[in-house]
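In the form predicted on its own, a lone chain appears below as structure tokens.
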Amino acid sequence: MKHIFKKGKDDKLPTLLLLHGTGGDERDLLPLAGMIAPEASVLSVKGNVDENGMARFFARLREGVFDEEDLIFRTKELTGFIDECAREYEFDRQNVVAIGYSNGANIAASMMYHEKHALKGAILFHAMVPRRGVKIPDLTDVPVFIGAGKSDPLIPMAETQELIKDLTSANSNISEYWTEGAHELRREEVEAACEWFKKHFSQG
């Protein structure tokens, strides 16, 4: 998969795995991990998937609907890439926190769905359900922040709310942090997260 990879000055710190939203690139959160964690090793990935010009993370039928056989197979690969890298740059696997936004902080959940150890964190930002009637893992000790718009037309709140309920009830600690927008990134939520990330990783 195309991708980027930058040592940080801080081994301690977790690897972060940043996931583009549809059309983006391995480029696009970078200045994200910027200002979450700057002393952290960075993995950045581009989505296989092409639709219409625009890469993804895994296919989709329609806006707001899944190809789940696709989803299921392009987290497979994501993750066992993820596993590649960590022997190839010599990064502990165990100690890899997701930042996503939207399709990409949509294959983050579903990694967190579908494998136990797949992440020790993430950072989801304006994420969906990936998912339904699937047991997901035990994901006590992987903390996750979910950044979200009261008004976004692409992912209603009740979605989001499913988001957490499935993963709090997977004995997830969440954080969630709510905007008056709608689906683009805003710079509330990120502070959030810097000071969530700040709060779970960087003390001590």
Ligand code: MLT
Second form
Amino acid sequence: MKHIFKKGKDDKLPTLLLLHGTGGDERDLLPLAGMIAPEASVLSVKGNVDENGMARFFARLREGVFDEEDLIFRTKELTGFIDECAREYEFDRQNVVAIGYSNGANIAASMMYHEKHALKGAILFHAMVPRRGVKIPDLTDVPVFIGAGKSDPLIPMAETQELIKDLTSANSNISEYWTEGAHELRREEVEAACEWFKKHFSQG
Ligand code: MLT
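Right, and the form predicted in complex with this ligand of this protein, after the form predicted on its own?
First the chain shown before, then all remaining chains and molecules of the complex.
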């Protein structure tokens, strides 16, 4: 998969896995990594699916309706790609924290819904429920930050609450931050995510 890897100064910090939104690319979230953990290694990946010229991490049937078969296939593909990168770039595969926005947050959530050790934690900005009716693995010690907009036209508040409920039932420690905004990523939620990251991964 097309990607950028940047080795960080601090090997003990998690490697940040950056996953862009629909129509983005592997450069989009680099500034976020710089704000959240400037010393951490970064693996930023571009989605393999082309939707009318827009890169995505999995196909959808229409806005907000996922192609489940493709989502499962792409989730495995991305997880396997991270395994390969960990070998090639020699970072700790067990210590990867995803930062995803929108479609990128959805595939990060899907990784956690499917595999226990896929991620060590995640920052999900404007994510949806990736799948319903599946047994989510135990996510004790996999904390998740969720940033959402109260007026997001793509993601009703009830959907974010369902995602929070799913992850909480799987024993993930959830921190939620709600803006008054819509689907756009706001600085205030990024700042809240910075605090969350410090609390869970940079101290002690
Ligand atoms: C998705 O398809 O993943 C969501 O609708 C969000 C997006 O449009 O990227």
